[in-house]
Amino acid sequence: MENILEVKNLNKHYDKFALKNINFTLPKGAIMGFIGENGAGKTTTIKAILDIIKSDSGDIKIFGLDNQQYAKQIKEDIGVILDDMFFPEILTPNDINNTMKNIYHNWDSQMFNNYLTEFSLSPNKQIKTFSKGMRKKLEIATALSHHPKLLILDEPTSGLDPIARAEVIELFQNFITNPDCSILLSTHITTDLEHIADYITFINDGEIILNKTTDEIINNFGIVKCNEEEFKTIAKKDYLKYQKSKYQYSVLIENKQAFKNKYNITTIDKVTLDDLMVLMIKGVK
C-alpha cells in the first residue's frame, strides 16, 4: 500500500519538551487519528511535518517528497486546520476567497461558496462577528476548497455543536472516498475517530507509544473487571496497564481471546479510545 505520509525518526528538542524518535505512516485513502493529552507532542509533530518548525533529526516525507526540500510543491496538494490558526477579524470570507486565489493554482471560488452557504456563513460579514463554531466552519471550508489530497487537522471541530459536528465529519468522509487522498486527524473526541479512523497513533510526553488499526484495538482490546484475589493471578507480560479503585482493578488487555482462554475471569467490557488513552497514561504496569 503507497504511503501519503511518512514519518521516521522524527526528533525535536526543547528547554522541557522532546519529541522522540516520532515513526509512522499514513497510507492513501485512509484517515488516522492522532490521540494524546495536552503538551502530549501532537501539535507540535504536525508543525514539524508542515515544516512550520525545523526538527533536529529525523525524516519526513509527503506525496514522497521531503517536505523541507519540496515544501513549496508540496502545499499546493495540502489542506491545513491547527488548533492555533487564525485569520485577521478584520476580513471577510469574500476577502479569504480573494487572498486565497494568489496562493492556490488549485482554489475553486465556487467550492468555497458552496461551503459558505452550507454552512451559513455569510459571505460579506467580518470574522469577527463569527462565533467559534462559525470561524471552525470557515476554516475547514478553506482547508478543503483547493482540492487538497492531504488534511492535516488539528481540533478541527473545536467548538462545534453535536450536530455540526456531524456535518464535518461527513464531510471528511466524503473527502476520503477518493482513493488518492488521506487525512491526519488530531483531535480531543475521540468518540470521532472510533468511527471513521483507520489508524490510531497514540503520543505521550513525546513519544508514540501505540500505533495500531481502529479495528485492532476496537475489536482485541479490552479491560478486564475483577477483584484483588483476581487481579493476582494474572501475569504481568499478559496486561498493559491497570488501575485499582475501591472495590475493583480494571485492567487493560491487549488480545481478549488470548486472555479467555488463559484466565478463568469473564468479565471483559470493550474499550474505547478514552478509556484506553486513561489507562496508558494514568495506569500502573
The other form holds:
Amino acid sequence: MENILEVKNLNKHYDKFALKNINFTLPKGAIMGFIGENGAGKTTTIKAILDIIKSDSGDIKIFGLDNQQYAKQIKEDIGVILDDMFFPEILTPNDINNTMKNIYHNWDSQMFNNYLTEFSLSPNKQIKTFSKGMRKKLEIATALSHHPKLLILDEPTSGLDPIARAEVIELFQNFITNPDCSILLSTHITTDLEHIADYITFINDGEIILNKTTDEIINNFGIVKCNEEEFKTIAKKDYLKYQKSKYQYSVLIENKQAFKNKYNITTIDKVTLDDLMVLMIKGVK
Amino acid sequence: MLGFIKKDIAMIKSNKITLLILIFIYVLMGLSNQIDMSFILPFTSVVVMLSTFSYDTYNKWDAYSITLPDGRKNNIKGKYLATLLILFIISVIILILSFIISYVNAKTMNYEQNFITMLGTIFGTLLVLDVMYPIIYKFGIEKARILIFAIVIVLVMGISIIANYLDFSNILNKITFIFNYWYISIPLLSIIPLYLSYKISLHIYRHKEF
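Same protein, different state: after the form predicted alone, show the form predicted in complex with its partner chain.
Full complex below, order starting with the chain above.
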C-alpha cells in the first residue's frame, strides 16, 4: 500500500520535553487517529510535519517527497487545521476567500461558499463575531476548499456541539471516499475516532507507544475485570497495564482470544479508546 | 504572495472608520495650520502596519501561514509589498489633502517642493520600517515595540553626539549631487536598504519556529 505520509526517526528536543524517535506511516485512503494526553507531543509532531518547527533529526515524507525540500509543492495539496484559531478575527469569510484564491492554485471559491451556506456562516461578518464552533467550521471549510489530498487536523472538532461534530465527521468520511486522500486527525474526542479512524497512533511523553489498526484495538484488545486473587494468576507478559480500584482490577490485554484460552476469567470488557488512553497512561505494569 | 497582500489590506480596511477619523483630525489640524501634512505619513503608516503585525501575532497567523504554499517567503514578501502599497496610498491621500488645504487656506502651493518633501518623507518612513521589520520578525511585535523605542533613542543620541564633532555643512556640500538628482537618488537610496531589510527578515523567518 502506498504511503501518503511517512515519519521516520523524528527527534526534537526542548528544555523540558522531547519527541523521541517518532515513527509512523499513513497509507493512502486511510484516516489515522493521533491520540495522547495534553502535552504528549501531538501538536509538536504535527508542527514538525508541517515545517512550523524544525526537527533535530529524522525524515518526513509527504506524497513521497521531503517535507522541506518540496515544501511549496506539497503544501498545495495539504489542508490544515491547527489547534489554535489562526485567522485574523477582523477578517470576514469573504476576505478569507479573496486571500486563499490568490494563495492556492486549486482554490475553489464555489466550494468554499457552499460550505459557508452549509455551515450557516455569514460571508460578510467579521470572524470575531463568530462562536468557537463557527470559527472551527470556517477553518474546516478553508481546509477543504482547495481539493487537498491530505488533511492534517489538530483538534478539528473541539468546540463543536454533537450535531455539528457528526456533520463534520461525515464530511471527513466523504473526503476519504477518494482513495488518493488521507487524514491525520489529532483529537481528544476519541469516540469520533472509533467510528472513522483506520489506524490509531498513540503518543505519550514524546514517544509513540502504540500504532495499530482501529479494528485490531477494538476487536482484540480488552479489559479484564477481576479481583486480587484472579489478578495474581495473570502472568506479567499477558497484559499491558493494570489499574487497581477499590473493589476490582482493570487489566488491559492485547489479545482477548488468547487470554480466554489461557485463563479462566470470563469478564472481559470491550476496550474504548478512552479506556485505552487512561490505562496506558495511568496504569502500571 | 498576492493573497498575503490582500489579507493585510483587508485587515487595514477593517479599521477604515478609525482611519477616516484620523484623516478628519489631520484635515482639521491642517486647516488651522497646526500641522505640516508631510509629517502625517510616517506616523500613520507605522501605526497602520504595526497593527497588522499585532493582529497576526494575536491570532497566531504566522504558524498557519507556514502551512500555506511557500508560506514563509510569501508572508515576508507580502508584508513588504503591502507596506509599499500602503505608503503609496497614504502619500496620495496626503498630497490630495495638502492641495485641498492649500486651496481652502488660499495659499500658493509649490508643487515641486511639495513633491520633493513627500519623496523625502517616504524615504525616511521606509528607513524606519526597514529597521523595524527585521526586529519585529526576530523578537515578535511585543518585545520589538520596546526595542524599537530604545533603538530610536540610541540613534538620536548617537547622531547628536557625532554632530558635535563633525562639520555637517562640509559633508552636505560634498553630497549635493544627491539633492540635485533627487528623482533618482531618493528612490535608489530607498530601494537598497529596503532590499537588505527584506533579505534579513526572510533569513530570520526561514529559521523561525512557532
